[in-house]
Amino acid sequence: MPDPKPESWQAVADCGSIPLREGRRLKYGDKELALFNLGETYLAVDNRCPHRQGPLADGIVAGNSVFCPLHNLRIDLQTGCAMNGGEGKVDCYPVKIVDGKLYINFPKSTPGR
């Protein structure tokens, strides 16, 4: 695997830094993410539900989705829309692991860089 490319991959936390099946947030800038380790992957979107700005890092993770803990509202982590009835989206993030680190692609437009 390419190592990530310093104008676009930061490196946010450790692998063995989120248990299994939780979420953390993290601050980048003016940005605050949720940071999701699903085992065999980790997801990042951003850290409030779309319905009342929820912090998605506290929510419960089932499969690839986060239930929001204000609403209940589900969350698809992969694509960020609401799947149970709630509309609205978060942004997701690519994440990739390099040497035992999580790095996430922020868009060259994320205030603070």
The other form holds:
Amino acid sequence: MPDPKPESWQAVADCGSIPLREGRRLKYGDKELALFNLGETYLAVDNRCPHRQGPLADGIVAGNSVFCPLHNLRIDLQTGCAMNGGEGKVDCYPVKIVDGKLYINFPKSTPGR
Amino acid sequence: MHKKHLVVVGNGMAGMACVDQILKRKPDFSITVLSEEPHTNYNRILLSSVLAGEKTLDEITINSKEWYEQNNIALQLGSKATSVDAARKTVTTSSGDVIGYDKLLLATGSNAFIPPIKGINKEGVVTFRNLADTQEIIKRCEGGGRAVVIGGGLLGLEAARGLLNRGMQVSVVHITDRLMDVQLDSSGAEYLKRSIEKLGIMVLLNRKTAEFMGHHRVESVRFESGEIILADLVVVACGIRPNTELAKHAGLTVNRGIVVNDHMETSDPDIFAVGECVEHRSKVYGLVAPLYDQGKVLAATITGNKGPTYEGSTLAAKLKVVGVDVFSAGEVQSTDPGFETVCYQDESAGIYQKLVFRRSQLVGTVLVGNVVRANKLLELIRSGEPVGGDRYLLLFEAASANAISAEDVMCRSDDETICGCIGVSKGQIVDAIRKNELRSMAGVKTCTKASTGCGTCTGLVESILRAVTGDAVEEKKNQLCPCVPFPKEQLRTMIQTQQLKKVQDILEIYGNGIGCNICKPGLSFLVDEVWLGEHEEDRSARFINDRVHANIQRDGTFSVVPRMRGGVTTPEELRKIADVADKYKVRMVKVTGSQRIDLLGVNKEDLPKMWAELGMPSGHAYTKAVRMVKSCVGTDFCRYGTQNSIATGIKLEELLENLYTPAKLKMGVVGCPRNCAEATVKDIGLIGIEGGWQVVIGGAAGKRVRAADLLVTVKTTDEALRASLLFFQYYREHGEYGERTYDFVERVGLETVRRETILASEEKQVALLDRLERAKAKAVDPWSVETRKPVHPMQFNELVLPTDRSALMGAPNA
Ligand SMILES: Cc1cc2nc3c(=O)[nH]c(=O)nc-3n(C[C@H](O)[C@H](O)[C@H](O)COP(=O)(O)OP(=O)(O)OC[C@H]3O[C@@H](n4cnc5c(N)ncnc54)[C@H](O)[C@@H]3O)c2cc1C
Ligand code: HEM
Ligand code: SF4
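The form predicted on its own done, now the form predicted together with its partner chain:
Let us now look at the entire complex, which starts with that chain.
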């Protein structure tokens, strides 16, 4: 991954705020993200399922994917793509950990608060 | 002008139905009815229901006294016609009155046949024909004991069922080698015997009764073989004999019954006869449908509109025993060469169905275990319409009302919505199957989401899948899911022997290490159930509802349903609910179908605060667990109540609340068989009856409607609760994850359930109850525990950006 521009990284939470293999919602401007603690990594995607806008942060995690809690569409958290022949895609956001804090790299166009 | 006088002898079903028809023709008659029985006309058929405690006398009355008055009918109750003088056209009654008639209608019905058995007049030996008999039987059941029914026909079996409901230990004795031998063939009778035995009734075939023994009262029954069985009560149901005494006396032609022609005229031009006392074209009928047809014809003839004719009826009989479906119509046991039969049987399901054809016409049918097609088949028999094509389809449809043929599915339009919950059309499903080369229901579900809602459309979607793939559908394996490819029973053992207490451990040792939305909640239930609550809870393996103890809604908000045991609440609780609803601005306050209140549109973060302020326990409306006990007001308030349904409902809910189950579990307790809180469509239902309770199981009114099966009838509330707990724990241990009791009971069979619960050895029963008690001791109200001590500090929280703007905007010192 090319080095992101320093100013686009945002500190969003402590690592400990998300239980293992669960997700949590994060509101950022007019965006809603879902952050997941997968043990070795943390991943972030848009929170709303492409099928019927279910909150992915509340889904059951399976490996690097999550099942939407409303109708079980499975989303790959690394690519944002629906799996198993489902349709749709969510945006993904790079995440990194520094000093126990989670940082997310928002695209430049994203307005701050 | 002088009105003609019509005298009717007999105030029974056929007689009054006929009078009703006569009145419709606005006749120029004054009418007198002589009734030997001291009541107005009642529905004799429902005496079985009265005996079973399902109906009261009020409910089976057909015509009130006012009806007779309004129609200017002089009704003489308790007045028996003792003789007829046909020459002088008079009737004499038991009180000595002599009544003149212009027209006489005999509707004297039948009497119970009393076989010449020694000791038949002993006290405690009764027949089952009229209301007085029924009341006597009910009275004699009060002390409980052993009841023996002589006669295994329709009447005998219905009597046996009633006696069982009244808490008696019941045996049915039958003289030949098969029950209901008039209506059934030998296979049908065998199936029937099994389901009767499953109810807990003993069936003794090939027994000729020789004597009723006892000093004054009957104490035992001796058969010709010498065998003796004990009896506190004997009900004789050996058939009926047309009541023709009066007709013979009047000089009418009488064979077995009073002979009538197609216009329902007897050998005397001014005397008519209708009902069970009649013989028409050498046939005597013992069921009401033909008698009503006779009555219509008679009404035309007697009012001077002679013309319509009665030409005989096709007999159809249905056994009115809850849980035992039997239907028979037309020719059923003919072995003549001209007859052909088509049969379907499923031994473990207890289904036997037979069609009898003559040439291309359906002439008879026997249905045991599933009678959904009874009306359709009867119509076909009566119409005599030729049946072309595959005759077995008549039965196939009968056996499975839900299965739809491939052709039928493919004829539907592509736009037709198949899955109403998710909104998926047939075209979308077909496309997905073709495009992705799907071969399993799981595949169709993932790709289209069809059939992932309430599941009602599963049968349809399966049919589409079969139609498109040409039957190349993968077999369902008895495994929880492909992530842990082991049969469910084996998983249970592995969890036990390997001491696995955590879902993730099971996945890592026996599975793919990842799991999915199906196996994770399933395994969570299993470890909880196997370790009686002493497992290691991993919330990430739970569905969101179980992580936060609330029901996720379509917009991602949640709902809060506090427990209201038995559906009983107080003004204080209601005030608190109202305050909380106001304070948290819930979007809707809704009374649920489960007799409690739902606060909808709640944010996850507000859940623990709302629970704390409500101070009420969780109603578990969001999970596979004990939901609730619905109750009716019972003896506390209801004028019909026979049992204290409120206290019992609350007790039952307290005994089982906070426990998790393979699928949601709903219960109901009602004070009498009127069943106001719908206990017969609950997973466990208690139905109050005079002097006891019926415990019913496996009922549902969800995506499928299934009437609950009777588990047992008991006398005390404690026994009823114990039976409920036994079944509850047995289901907890043997139900498959996601399997409702109605599927469970059908899968393992009612007989097995009985054998393993109420009929199991005392040791086994105690062990079941002990495991339940241990699990219950560990079970807690999640709301009160987790508001104080959440499983994770962030259990109910979402992430919030740090308020210090510079910290969040600044580049990390990496
Ligand atoms: C428990 C039970 C369950 C049944 N279940 C079914 C069922 O499910 N389906 C079905 O089709 N049929 C059923 N039957 C049969 C059905 O009830 C009868 O076919 C029907 O009642 C016959 O009608 P009826 O008017 O001919 O005779 P009844 O209804 O017997 O009426 C005759 C009346 O005449 C009176 N009477 C007789 N002699 C005299 C006299 N000399 N003077 C004055 N009054 C007199 C009798 O007391 C009686 O009240 C059942 C019967 C019983 C007993
Ligand atoms: C996501 C969809 C659903 C949600 C959120 C939901 C929620 C609820 C809730 C909260 C209750 C009240 C429960 C209580 O008080 O314990 C309830 C009751 C009930 N639900 Fe659902 N339900 C859903 C789907 C269904 C479906 C698909 C069916 C049937 C096919 C169904 C059948 C019933 C019935 C019959 C009751 C009444 C229970 C009774 O009186 O015994 N529900 N539901
Ligand atoms: S079911 Fe309950 S409320 Fe209904 S009539 Fe019976 S006792 Fe009364």
